[in-house]
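One chain is shown next in structure tokens, namely the form predicted alone.
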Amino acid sequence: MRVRPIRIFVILVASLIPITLAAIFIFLTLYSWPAIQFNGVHFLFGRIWDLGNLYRNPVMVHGTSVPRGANYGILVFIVGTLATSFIALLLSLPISLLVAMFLAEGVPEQFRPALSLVVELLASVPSVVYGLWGYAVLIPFVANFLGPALASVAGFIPFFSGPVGSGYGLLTASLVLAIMTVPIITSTVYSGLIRVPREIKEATFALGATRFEVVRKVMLPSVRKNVIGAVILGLGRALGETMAVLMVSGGALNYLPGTIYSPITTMAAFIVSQLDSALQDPTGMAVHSLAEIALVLLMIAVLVNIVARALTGGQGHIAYG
């Protein structure tokens, strides 16, 4: 049988996405080798990050050059990340999915083109323009009025009693966060509730539903995948982002929060914050371990894929950083 070059072509374009993606696991890997060999499984679950004595002669570890009292441990960054990821996807969900019923059904289709484009333009906005408004915006509007509501309502709850601080921390990255994942959300969510057949809408409204029941009970369960990829998709970003979540977080270290007002670091806010530092180290050691960071960061993205790729059935959906 004879092998078309357009076939030949297309395979080697499809390859390009395995391969790439191979190709920064192997690098990665490679790179964070020496903080892996000098870590070990400490990494995962130490709570302080210390790039120890950077002015002073490196000492010797399993043979390994490090600095005087270096120490890498990434529990607390691994708790901001998957914390205001999880606050987030809690909060955007609903809204999303509002929005996305709204647009479907509650809209005249002569407008849904126009304002399901508003939302996709949302969707490209520059995370660092979130970020500034953020900063601009929300960690006054956090410290001054929703923080004080907030612990005067459920401050019986220890997660979020007082006090408040200055509006940097878990919340705020969190509302920022949901903020920017709503229109990834619900553009996917609203791109297959319009692909409903009409003939079962029209079947269900003659048996007397409502348009909201219609919506509720007959398109968003057709639409499942849907709503779990958009889930995914929304994770994906929120696991990933790394400039607004480093203006509006506090940037805090070697603490886990207590409340949802304290300060967190994220594992992509942190690499952005620290890699100035680590290249100061004579050793090489903090660099290393940055990558450590990055492979972590890499391996829970490849996990919600197969998550979500289990979840639909084999029909997942990449989750973007």
Second form
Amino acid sequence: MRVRPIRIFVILVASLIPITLAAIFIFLTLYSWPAIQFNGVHFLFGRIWDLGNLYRNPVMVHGTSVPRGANYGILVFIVGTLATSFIALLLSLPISLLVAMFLAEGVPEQFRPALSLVVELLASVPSVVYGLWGYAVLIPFVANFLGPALASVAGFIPFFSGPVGSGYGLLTASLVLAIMTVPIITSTVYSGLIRVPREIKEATFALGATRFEVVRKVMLPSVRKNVIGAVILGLGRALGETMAVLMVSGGALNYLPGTIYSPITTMAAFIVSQLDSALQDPTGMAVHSLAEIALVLLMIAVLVNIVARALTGGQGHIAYG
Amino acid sequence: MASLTSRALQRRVYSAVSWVLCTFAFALVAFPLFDILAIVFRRGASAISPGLFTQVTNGISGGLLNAIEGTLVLSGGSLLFAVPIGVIAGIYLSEYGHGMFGKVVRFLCDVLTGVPSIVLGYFAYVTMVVELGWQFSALAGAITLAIMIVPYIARFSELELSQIPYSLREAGYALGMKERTVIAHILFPIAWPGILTGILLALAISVGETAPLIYTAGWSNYMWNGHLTKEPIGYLTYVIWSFINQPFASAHALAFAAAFLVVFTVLLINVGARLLVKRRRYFE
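Now that we've seen the form predicted alone, could you pull up the form predicted together with the partner chain?
First the chain shown before, then all remaining chains and molecules of the complex.
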């Protein structure tokens, strides 16, 4: 067979994508290797992140030079990440399903483009602008209205009891993430719904079902896989979200959230917030440990995405990130 | 409707109430969008002044000229890398990517879009900024943004190219065209508006990105001096994040002005990209 230069050229360029992904994995692992050796399993289960005394001479621990008293545990950030993502999805899933059903069957066809544009534009708002909005609008709203209201209505449940605090914290971060995951879940479910074969809809109408029963009891169950995939895609987005969470979460260090109003930190937000302090560490162990957080986050995100793509077949949501 | 049984009535009421709930959910989703736009446009527009476009940031006041320039350099630079790679990868996926390797590339492309941007930023930090010794620089920032947007451009290009009927390619081959001629003279003229849409959407993403740039581009109060490495560069999204935390009104005004410029640009690009797709549909 003749060798076609054009084919070799496009294959080489296209392989840059897998190579980049592999490089991200390999270099993060290499760079965090000293931290992986020093921290061990304690990294995932320790609650205390302490850079140690950066002004005294480093000490040798297990043959590695680290600042005196340094201790790197990220359990607090793992809990913060999971808690915000979980609450966010709990809020955004039902809303997204309702919106997807509304767009697919609830509105006349000529209004659909305009209404789905709202959802698409919501996906295009940069995360730092969500953070700005959260700071300017959501935090006062949570501190002065939503928080006190929740605490007085559901305060008998320990997780919801006050004090409400400043508005920075788990609740606000979850609300912002909920809004950010709505477009992902909605568009994935919606693109599944509009692909449901016409015959199935017509058969259900012929049985005397109302329009809502058709979309709720026949169409939605038939795209169950899309729904699960959409939720996991949304999870991927929520887990890795950085700026919006950083700006509204309050940046807790070294303690686990006691109530829904507690300040928290997520892994992604913590990496950004720590750059300056970590650079002060002459041994570099803090920067290596941050790389280890990035590695953990990468592995979670890749795993979540593999599951999501496998379930949705990689369709219908390439425009959202 | 006198013959309606109570069960049928119940079902109708249930359906009607559910539709109201759906409409309410939509309103609940639309409200944040309009509120974000309203607050950014109201507080941002009032902070817009000619000085914004003629002065550099000075502490917590001054203008945004350095940040505007930086955003243009970083996003434009990222397109220089991402467009050729993304479009060619898209050609590969659409024209040759039906085997095992094509499936792997397509899948990893989707996985790469799901990698949190801060992870990309930290990867770029340890490789380019630290190990290669580029320090905070325009090149490191632009390459990081390029890694982020390549998969979008690739998948969009693939989608556009794969929608072209196979008979057009066969017609080209029947005339004795080479593969590269078919791609350049048959497929590309048809697919370019769609590919351009993908590129524009990717550009919008890069304009709004913050987290990876903090670790790669740094921040600078001055105009970019044209050095690709060892010279930090400013960008608009940094102003939003950093200045809103300052307790000064002038800093807040700058943050909202920057947000106004970013949101306005992103929306303009998004709407423009959609119009491009629509126009193409009419002419086909």
